[in-house]
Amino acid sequence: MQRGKRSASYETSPNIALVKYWGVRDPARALPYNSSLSVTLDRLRTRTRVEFSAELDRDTLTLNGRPAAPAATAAVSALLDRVRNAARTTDRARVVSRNNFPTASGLASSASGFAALAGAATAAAGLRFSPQRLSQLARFGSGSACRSIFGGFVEWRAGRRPDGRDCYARPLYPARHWPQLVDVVALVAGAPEKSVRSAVAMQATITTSPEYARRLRELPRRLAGIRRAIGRRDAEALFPLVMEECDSFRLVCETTRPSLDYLTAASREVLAAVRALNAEAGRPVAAYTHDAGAHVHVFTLEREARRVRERLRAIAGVERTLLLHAGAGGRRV
């Protein structure tokens, strides 16, 4: 890289995983235990800006027009200094970073912004990395920001090399694959930010969940079935399958020592009001996810999704709620 000046902007979108990582085999390299299945959202997104420059002294880090804490500062300059190694070069780098939605309290802030951290180093720095090679990259300032590069619905390989080459997210279906498809997002009150980081929390659940090597065994299979419900659009077959692993990710959380509760009363009276609405219609007309926050994702079709609306927005607690659809992924700006 040219020494002096230079800077590059990037935007990406969160998403939200139907089939949940948790859990890494090799930190170092950032390996997860299990594939894993999202949908990039529409609507809600992040923009960093990359400025490296050889009159800084150290790496800074704004987000939402403040000073970042600490932590988050370090989380970055570990992802900067990868790019730095592959871009030959020590500059420090200025970052500046902003979501349209709330931050660090389950709407996976993590994953787009270390996605568009990704994005607008590599650019900065002068490097021309493909969406594999970038997916990669990605994944060590956040497991599932891997799955932001890309748009639409997404599935990040585990793999099974212990060098993690075959390690990556890739497109299974475009975000217009199935427009009736819908995300219903019930933002709670009172969601507190993760004092916690995910990458912290999950390791804890490896070592001390009793729940954790069950999940292990029954993913691949939610993963399958999981994967063709969607290509074959069938919401019936999709959303039991998709509250099951929801489920599942909330138990060993909450099996963990120390428990991991990331639920308000009012995020379980969603999840209450989900089964109600479904036992209602004697079918699947509605699912349940969330991820490490108190916010829930309803996923549901079109023509259902107002009678969902209303049913969330009678919750107490519930303090409004947001239609998404897919969306797209990263794209230089």
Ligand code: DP6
Second form
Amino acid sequence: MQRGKRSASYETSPNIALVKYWGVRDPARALPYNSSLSVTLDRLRTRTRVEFSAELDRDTLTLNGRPAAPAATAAVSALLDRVRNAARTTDRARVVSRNNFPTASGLASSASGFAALAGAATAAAGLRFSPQRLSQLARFGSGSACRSIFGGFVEWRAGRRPDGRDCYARPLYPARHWPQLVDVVALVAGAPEKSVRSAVAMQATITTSPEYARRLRELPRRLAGIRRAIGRRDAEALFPLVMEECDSFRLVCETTRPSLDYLTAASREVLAAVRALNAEAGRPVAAYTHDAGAHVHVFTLEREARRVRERLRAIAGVERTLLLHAGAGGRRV
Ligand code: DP6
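Right, and the form predicted together with the ligand of this protein, after the form predicted on its own?
Below, the chain from earlier opens the complete complex, with every other chain and molecule after it.
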């Protein structure tokens, strides 16, 4: 890498998993047990600038205008070390990152954050990584970050190889494939901040949940069904599978010892409201899903969005709703 100051900026969005990544088979290589599938969201963006400089004596991270906590800076440094190794430099970096949505709000800022960091840091270091290779780098920051390199509908293939060469994210369909699909996000009041990192919590699930093995057995069928339903834009096939997957994820969390409970009473009311909407319609008109957080994403079709939104807004404890679609992936800015 050349000397002096070299900088680059990269922007991308969080994603919501329809098939959840939960469990690491090789922590050193960040290889998951199962493949996962997500939708990269529009409107929510993270923009990160990385500047390498020989004059710095340590990495610094500014998050939304403020110096970041030491743990966050250390996680960023760890990913930068991989970039430095690849670029054969020891220069430290100044990282400035900004989200246009609340950080650590349960809106997957770590996914867009580490994807944006991987994109900006490699470009600043003069490395020309393919998107596939970028996704392989980003997952070392946060597993789900590997999917935020791409826009639209994205699959993270777990792969089988012990060296991880066949483990990467790839785009399935671009955002424009299904513009009628909407994600009504119910932001619940008092959503607690994550007390345990997902990367740690999921390993507790593997060792203590009696349900985990069954989940892994069921997943290939469910993933194939979800992939097929998206391909055909078949909401009535997709929605029950998305809820089944979310229920499976919640079950393995709840049966982890100590139990992992990410939801609030309001989140549970959102799940109940979606079940009620489907029962009233006599067919699946919406599907809920949530990650390791209290906010609930409700997928529905454009024509139902207003009704769904009104229903969710009526729940005490739902602070507000966002109307999102599938959006673009990462790009240099
Ligand atoms: C439930 O990728 O956020 O959102 O490495 O702790 O950042 P960390 O893990 P992370 O775990 C994501 C778990 C999930 C499911 C998913 O997004 O696939």
